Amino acid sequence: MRAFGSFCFDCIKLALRGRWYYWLWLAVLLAGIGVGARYYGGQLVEGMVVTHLSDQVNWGLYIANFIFMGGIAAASIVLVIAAILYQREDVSQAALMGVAVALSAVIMSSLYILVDLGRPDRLWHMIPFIGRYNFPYSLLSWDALVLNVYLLFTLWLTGALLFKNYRGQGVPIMRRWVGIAAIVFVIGMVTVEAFLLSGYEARPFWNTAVLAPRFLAAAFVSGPAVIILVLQVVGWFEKQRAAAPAIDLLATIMQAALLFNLFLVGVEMFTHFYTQGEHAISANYLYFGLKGFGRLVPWIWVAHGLGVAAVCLVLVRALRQRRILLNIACLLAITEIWIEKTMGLVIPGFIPTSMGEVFEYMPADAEIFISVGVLSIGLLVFTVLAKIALPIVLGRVRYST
């Protein structure tokens, strides 16, 4: 108990010390989240209508975001599934980085559901045995249920992580079961959130058996690529030299990723132009256009280019170890995954409609601005957590019996 006491303290204590540009950095944060409630407060006055979306179109940005980001909370475990299940420790110390993006991740996931609901006072309806959950029958109980209990698992596990390092036990010392229920949260919520769209039976674009497994291999490219970045600028404001045996093994991960990804869109391709059945429609109207409308057009192609200068630049072990081109492969696999995962896969479901009409839709500025917001949110956690987590995990912080 004295033990866990100090842990709070200490960690309070962390959290309250920053040079300026960690002080910058939160007040530049803390502004993003203030112009994302001043429009998400008008979100709830005026209605959905200050978006774009629409009868026709009744999912977008926010749902987007939600895929987009809880794919990056099932990935970004990896290293703790390395740490325990296969010993290892010359990855331990960077899997509580992996963890706090995470529940970073998950946070923000869980938040673009709550932005994208019209009327959030009914949320209570989710609440098992409270509300009309409508469980099992319902799919978005199924994913409320593993959004909310990964949520729980990543704030046990970060917190177990940063006392185990602050007692100096580390994570090789975590019982096995914790890394198989990684593995299981890693396919169950990657699993879910393609059910929702592949269940949706008025949509044929999302109709496809392979729709899961693209959604676990867009995990695996943007998961790692994001905690690569996240290691090395860690790693530069702490003037430490950044965790390459982990760097390594995610680079690795994103490299099979990437191209089983690209594997599975042109299967997509193949089944859709070859047969040219109904589910053809919107991949007509996403690669070239429809009806003279094909304002997505342009960034699916985009995306595309970029995934495949980022398997270039992966693929190649010598240019994959210079870690500037490393980088670039990063941030042009996660725009890739991005637009691939919002303009590519929510927004085409919906265009033509089930009438054969066409509704084009682009976020609008209150979309944009409440999105900028819940990556605010995200953000300030993660910096919050990795303020605390760093001198903890690089023995600077330890517990004095």
Given for the second form:
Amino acid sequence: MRAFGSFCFDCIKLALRGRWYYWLWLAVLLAGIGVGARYYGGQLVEGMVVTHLSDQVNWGLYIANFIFMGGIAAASIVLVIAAILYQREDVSQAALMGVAVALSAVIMSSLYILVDLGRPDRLWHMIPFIGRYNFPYSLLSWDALVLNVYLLFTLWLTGALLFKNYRGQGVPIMRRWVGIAAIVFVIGMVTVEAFLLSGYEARPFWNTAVLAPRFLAAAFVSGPAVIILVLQVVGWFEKQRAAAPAIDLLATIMQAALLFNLFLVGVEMFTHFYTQGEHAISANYLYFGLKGFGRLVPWIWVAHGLGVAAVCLVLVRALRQRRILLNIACLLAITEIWIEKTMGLVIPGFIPTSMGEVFEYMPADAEIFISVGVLSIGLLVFTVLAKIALPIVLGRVRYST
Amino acid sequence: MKWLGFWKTRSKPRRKERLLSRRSLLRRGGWLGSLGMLLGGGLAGGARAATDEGSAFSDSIGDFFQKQYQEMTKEEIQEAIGRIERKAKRRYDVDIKVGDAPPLPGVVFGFALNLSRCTGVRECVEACVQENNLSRSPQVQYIRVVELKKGSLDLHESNHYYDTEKVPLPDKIYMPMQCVQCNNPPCVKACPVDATWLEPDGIVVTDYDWCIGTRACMAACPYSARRFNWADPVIPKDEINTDTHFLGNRPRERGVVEKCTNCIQRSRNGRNPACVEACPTGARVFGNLLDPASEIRYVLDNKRVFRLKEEAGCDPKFWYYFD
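Show the same protein again, this time as the form predicted in complex with the partner chain rather than the form predicted on its own.
The next block holds the full complex; its first chain is the one shown before.
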């Protein structure tokens, strides 16, 4: 108990002590949060009319970001699986960074759902037993459940890993069940998020079984890509050589997932364009434009271009081993997945509507700034977590009796 | 007749009667409920008194802790209705009457529409807007009439924005669409908080005070029948229909979803919906599916009817036909 008190105290101390660039970065993030909060205030006061969402396209940037962050949150735990179930002790330090990314991403994911609500003041209606929770019929109720359980899981895992390190027990080899739980979470999170879209007969573009595998592939691209970048940034600030074995492992995972993702996109394109059924109308809109409307066309082709470029970079061993090229590949891959999830998946599901109306959507300023605000909150959480975690993991801060 | 067997099995119990409403509030609401009673009681001089006087503040507290419609006792519904009426008075300076007519036994409503007769004048749309207190700005309409080229019913080739002045064009047909009141409604499944459900008389209703605005029901609806209040609804004071129903055309707030209720405030009192009355060509037929002598049953038994998007598996109670 004394150890835990001292742990909490040291954590706060670590979070509040930093060089000027630490505070500058926090100030930038707080400014981002401030801008987001200002626009969200506007959305609360005036209603969702400040967005460009409509009865035709009723989900947009928020839900897309929710899915994107959900994917990152799920896949970021992959190093934990490797460390525990494959006994890769050489990646266990990096695994902690992955858990921190997962924790921040799951917070962002939940916030993106929250800002999408028309009546956040009534959120208590969703609390089981107090409100009415339409479980298991509503897919959103599954989402809420998975997000909350995963949030608790990552919180516990972060705390447990840090605390054990703090007490000088080294980076612990966790029990096997943690690794198995992590696998269940990766697949469960991603699948539930895919089902949120694919569960509607009304939206033929989403109503496909390949959506869940596609989400899984995309998650294993964006998650590892983010962690590769994070490990290097953190390593650079701490004047530490970034954990090379972890980066190699992540690059391998990303390479396979990128290829598989591209394959699944191709499979879907075949089904759409060879048969030209109702599901193909949205795909036509997305890739070629429909009835003179085609705002998403450049986005999706650029996204697939970036995807192919990223594949080329990570596929060739000689290129992959040059850090700068690997980093570029990561950035390309993250952008690719983000566009694919937003412009390429959520929005065309609503275009045309189930009654055949073509009504286009582009995010409003309010949506963009609120999204930036949520992103800033996530980055703030991660920055503070990393600031606390590194000295503990590197053994600079220890419990002394 | 496949559609005949369904409604009895699908309908949920209308509401659980609870005599001890306060105790049940405490039990169900836990500390939130107690806090609400404390706040409401302390600041407005007792929850019971608050319902009689009803300051804006005590009403907003009452609104916050208001239960889902199906869970409310009769008294709780009356209290809620009091709050709704006072709110309308404050906001529009109009005395509205909020009814709570229950579903009639032995009645399941059905709709039929004669496409040969529809001339696309959109008078149903206008009548619906007036009757149901739909927002004029931003514009909300439950009925969408589309123009189709003769020879195809492909909605993806439909014109949603045709010019009402020029109808009917000789080479076109006109197809009004609204909520089809499914027996297997995907919107009800999608809602995470049970804010929308199928009533025993076959109407899919929404509790506007329970909806949290996820819009999952809108994503789930194959008929694009649901509307969201993106901003505060604006209705001119003198155009407000004061004859309303709790689950129907009472004034709505922003941030919640609404939809066609077959004019529940009318149909449960034995009247036709406004769109049926307004149609100048008599293209619309509305009535009780369980009554063999009803006009709707005559149409279903004698005309060649079809339903839109039957393949979506929702089992709608809205038929189209030509004659």
